[in-house]
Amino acid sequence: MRYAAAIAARRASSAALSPSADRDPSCDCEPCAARAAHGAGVGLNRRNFLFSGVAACGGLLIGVGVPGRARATGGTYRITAWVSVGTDETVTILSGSQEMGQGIYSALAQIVAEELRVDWPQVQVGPAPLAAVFDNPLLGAQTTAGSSSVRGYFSALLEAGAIARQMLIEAGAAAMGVKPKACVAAGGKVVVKATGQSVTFGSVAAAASQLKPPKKATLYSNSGFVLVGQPVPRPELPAKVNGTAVYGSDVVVPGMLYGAVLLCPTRGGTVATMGPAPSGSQAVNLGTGIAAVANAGPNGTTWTAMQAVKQVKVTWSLPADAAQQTSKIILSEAETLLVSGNAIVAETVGDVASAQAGAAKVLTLTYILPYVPHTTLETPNCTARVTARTCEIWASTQAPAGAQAVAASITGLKPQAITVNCMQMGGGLGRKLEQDFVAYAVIASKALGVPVQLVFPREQDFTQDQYRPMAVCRVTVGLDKSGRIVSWDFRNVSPSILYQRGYIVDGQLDDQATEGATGLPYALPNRLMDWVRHPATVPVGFWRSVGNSINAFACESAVDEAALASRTDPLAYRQGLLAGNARALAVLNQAAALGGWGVTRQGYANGLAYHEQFGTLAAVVVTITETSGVIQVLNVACAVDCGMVVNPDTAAQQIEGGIVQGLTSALWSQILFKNGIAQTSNFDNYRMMRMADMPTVEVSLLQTPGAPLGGLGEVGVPCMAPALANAWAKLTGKRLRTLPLFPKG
């Protein structure tokens, strides 16, 4: 995503910033050297906030810490560590998630203006810098994964919003000569009630930043929200259609050479012999792997650095297990694994062997599910600068401590030595969680001892992504005369991502593989779900929805399977197993009802589908039909309840986007490997889904007050493949258990 236009627009932005006290003397990238050299008196923008002060500086323009006596900069003063003020009346808050597509930027700024009290066009959003006060509360890190960002910030964010503005009451009260309590914050402004005299909070932000925070603050939305729920624009989207938003692969730090990666075709296997790079490019040893680093001057470009590392001569040491990271080998494994394997109990609930042995029919049901990549629009990509004495990383990441973890690792800096400025990412789905390209950066900088940006070129992204577990699953279900389900036996059998990681020692339970398949909300009286690691060392990772997207797809097709035996309505038997659960039903009868369900069609079929993860309750009714056996997916009807919706726009978007990934992982996506290497290398052999493959899609936002907060972003996958396995089976006759249902496109 190198275009001129942001590349252009960032050097100008860089070049009108004021000073920052904050301004580390030994940074010299644009935006502090442009600082430096403007010297005082030029006041900020928005763009210059957004592009320099935080995004590209690791956020010195405001301060990094805890609340507290907040330092001022320019024209905007820190009021808390969330929330500055401008002069300008320009409001900026801080987003402790980072935004990847999702509109993350939108929900979260949101909470905190409903607090605040101040109107949307005066809203500007930036990437907090790296600091405890901004962590998740949900998860203990500031990091994006696992739906987690509204329903993490939420209540903190509420209070920090009124937090900021009760400081802002507090100062504007005493220029008016009034009592805080005689004043209301209304539209940006402090209003005392009684007259309707007023001040702006910009004319007042300097004598707020002095004061100390209070510890707590009243709410007011406990008398209901006025932005909280509206589907307001999002502030970052301007500049991403416009050109002009930056992310990881558009930083330009001077000085900077341009490098790529080529990593050992074998997984888990490391340079033997590295030969000299061509004329104009530097080679450095990665370990896995080796970068070429184009030399400075016009001709050194990304492009060129990409053609130089596929001159370079290497020769590999490859693992001694090589030969059994093979697609059909690791599969036939997996199939010993699901009888005699060591199957450790994520749920027991009842007894199912008694259940099972006086069941009038018991259906034995294997689901197999490839390795998936991530395949992001902007590939990974990581910018590194290292010295003696600091080291400073410009990346598209979800997970920024990490990054300055293993920039420590490998540096020997301590941590507050590393900065780590979080760029927009070209999406992020997991993959950006990883550290790989972070650690191959700062190597190479180190090496080199110059700035580098290494980028992985689309065939490495392909094949040395960390992927979705393939995964082996058996659900044995026991039927009753009725047809009603009284023992449910399901058991998994995948690689684990913690185990890969070190997060769990064998023996252990990886929650990332049974997420999705434990307290399933139908009524099932008898039920165990175990869960059995395979070895297999292919690396995977973590994936939107991770364990969701295996198991709903074993699970839901399991129901409806049990819903053809026993000769009922796939509809009317979820009803069955749901009955009472007056929430779930709201959401299962919605999809039904705006995706037709019972509407009878010669050549059509429906599907359905209904799963419940990060809090969240979602049904799903596709409609396809088939052309010359190839099926066409003609409708998408989404229900989906998260207790409370922050933006409706950003919620639906988020759903939809959902829906496109998990149509195109369960269609047509898969991994195989043949002695360590993957068989995939780009879109050229990678079908994804196409405009003309696109079908209509209908979200409906249910909400439940007083509910537990849910999450979004990961919620559109899961129900995919089992509802569109159901609509053919029901079209066809014909039951496919394995993914991709269509693997030749």
Contents of the next structure:
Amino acid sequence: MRYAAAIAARRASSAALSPSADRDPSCDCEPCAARAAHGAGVGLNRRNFLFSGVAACGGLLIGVGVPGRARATGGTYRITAWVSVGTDETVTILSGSQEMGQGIYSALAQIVAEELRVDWPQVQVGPAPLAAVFDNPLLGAQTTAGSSSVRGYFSALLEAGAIARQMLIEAGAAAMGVKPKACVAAGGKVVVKATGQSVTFGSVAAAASQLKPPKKATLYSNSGFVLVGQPVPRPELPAKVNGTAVYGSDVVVPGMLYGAVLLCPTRGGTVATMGPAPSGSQAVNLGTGIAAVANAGPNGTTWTAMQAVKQVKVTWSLPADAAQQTSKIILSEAETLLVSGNAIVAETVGDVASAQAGAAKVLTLTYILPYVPHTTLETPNCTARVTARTCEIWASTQAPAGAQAVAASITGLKPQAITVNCMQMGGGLGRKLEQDFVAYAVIASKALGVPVQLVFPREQDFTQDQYRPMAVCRVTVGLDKSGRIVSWDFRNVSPSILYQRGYIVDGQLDDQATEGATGLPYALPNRLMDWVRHPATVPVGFWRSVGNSINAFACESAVDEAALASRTDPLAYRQGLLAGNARALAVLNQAAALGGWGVTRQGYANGLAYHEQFGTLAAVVVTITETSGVIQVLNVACAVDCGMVVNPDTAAQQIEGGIVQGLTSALWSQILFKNGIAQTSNFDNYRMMRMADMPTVEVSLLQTPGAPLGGLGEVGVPCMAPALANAWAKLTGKRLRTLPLFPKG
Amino acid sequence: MASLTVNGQTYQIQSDPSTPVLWLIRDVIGLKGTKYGCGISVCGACTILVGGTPQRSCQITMADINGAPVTTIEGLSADSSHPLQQAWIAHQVPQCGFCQSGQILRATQLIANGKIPSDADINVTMNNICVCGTYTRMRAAIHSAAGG
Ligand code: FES
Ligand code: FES
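Form predicted alone done, so how does the form predicted together with the partner chain look?
After this comes the whole thing, all chains and molecules, with the earlier chain placed first.
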């Protein structure tokens, strides 16, 4: 498997891909394929998916204008791969990124519509089919990850819109008997500049679709944006308030049977023996677990399958290291590795050792983080229809090409024979980059010879996740007499997402583990950042913001501790560390102003954190209070600068959502393991933010004209844990260096 | 055979009587707007109205409903015109949207009979999980749907 596209997203701006990462699966038998799929994550084989002969995606087209808009009989004409125009003036724009809640259907379509010059209510959006033309240029794949959609597609989509518009103008000009140069596009029409005479796009769509696309795109937006920057409404929301939105788990395929999975409770285990299914259902061996599929009829429901799967007698082959996969043991191993492990240097600047030797004071600060699950509200699921010649998949997936590759390896079919229908996701969060759920549905459909919809019961989602890695981070900070940081030594010990997938070998750096701890914006003249790989085999994966949310907790807690040790206000301290960095200071100061920094009130405290990731700057100020030891978060103020904002409303939504996920995970989230078995299995023993827990939230979006575009999907998360810990320390005098901050809820 | 009335239509149900209403609605009747989130009556994704009152449908059976009419998100209005649906759009509440059928149905209780809910009322009643974290917007949308 080639390097994961998500990783490419994260690395695109800095490091080159390592050629040694290529790895071909050697065995295609079903259990092996399933295991490979499980480990493969977002891995995908470009050789397998460059071919673009896949029919149109099955996802619904969604428009802002009128829900369920009746289509005119005249038809729809494909102008370019990205743009089709209907004789009813509907303009269909395809999205290369998948909609999982982040509002990407509006952001990407807005960029195309900007150059097309159509009115937003004319626009409908749907998922692009799997084809190279739709690859995110930043990733080289059609994967939705790494806060990369707008950054990756921006220029390509401006050009795509302009090319389609030029073709419509050419057709419209011909229809009106004038030269294209005499015309402009506006409001979905081709308009003769001199006379105002016009024809609609719909009326010339058929003719435009016959034209050759121009070689060169002429961008209207060179003289300023019209639609980009506007808070246009999300096209897919009407369907989300009336129950008509179709998620992966809502797909109904003729003849389809409902199924549920039950995987080996001990991670890494496999099926040794499988007994018969209870009457009314069939059982399938998935290698790492089993599925039960309910027979057709009045009891042919997901629920029947969920009950049946628990009644199948299974014996398991357990991995030899199962007993080691216990949270306490994993943590103590990490503490040993912190001292004696083989550390790989990610970044070194100046001379840390001698600076530390000359420091007036040295703080040694150790932070501990647990495994954290994704818990997307829609549990992983996939529908597959495998025949001798074809395989069709309906999946809520962040990585459709990966799904295709996995299905190809299980079925032995060529990728061209495999259609992936990209369904909207009831949350992605990194969980739906994985291909385990796709593999299981394909195996089940192939085994039973019927279309199967396989769902993870919530208990399986919790216990069979690929978690945010646990970590132990130690920050050793040397301060001079005046309290300035003279040395900064940051070590992260954590299991490696990349190593577990075979993307790196022992001794190589996992830069997913170190992101957010290198390239810090602070003036740290002598600094060292290194990483020790923890060999724990509990599966780890990409969790919204990945290494950033781990390292920002350690980094921003440590900066606060250094500020307190030098009796300096944490805001002033950071201002000093960011001196001369106008953009960073603007973000920091905006959050401070918004969050009421410096306003002291008895019984209340503020906490601050600053973090940069994906080219975006973010600062958070939280306000908290406490009643008999229980924290109450009253307000969160967040300032963000991602360069330019395409849709301020969806941008704010992403930050708001990231804040909530950051709060839940910082305050309460962890999964503990005992002998390889996850100890939490549903929301009844896993606390999440609910309405009554909610602080007020204020988001301020700053823009820096001309700055490179930054990502937004993940940046709300990382500042939350350190801001809360910093506020708690200020309020109570107690420094919490272990997440979750309040494990008892 | 028992009958189940959903959104004004009556269905004859032959399924095992222990089947939770959630799955009758989703997999037998085929209305997919009601969602599965936890199956243990904790998340609220499966919320429906039973005789006008919000209930979590993943742990109730036909017997629990006892013939009362059920309304799902598809039946809340014919054309998305319910004040909550309108407010949800005006405030651009949903992100992934998976919890939103349940959230909207849950919120109906707050504005029923012209009630104007306080923030405290909203805190108590709106206890469904939204993993995407749309709480602030839901609160604002409920206030505007109530005209408050
Ligand atoms: S699915 Fe019923 S409460 Fe969660
Ligand atoms: S909108 Fe995604 S869970 Fe609520």
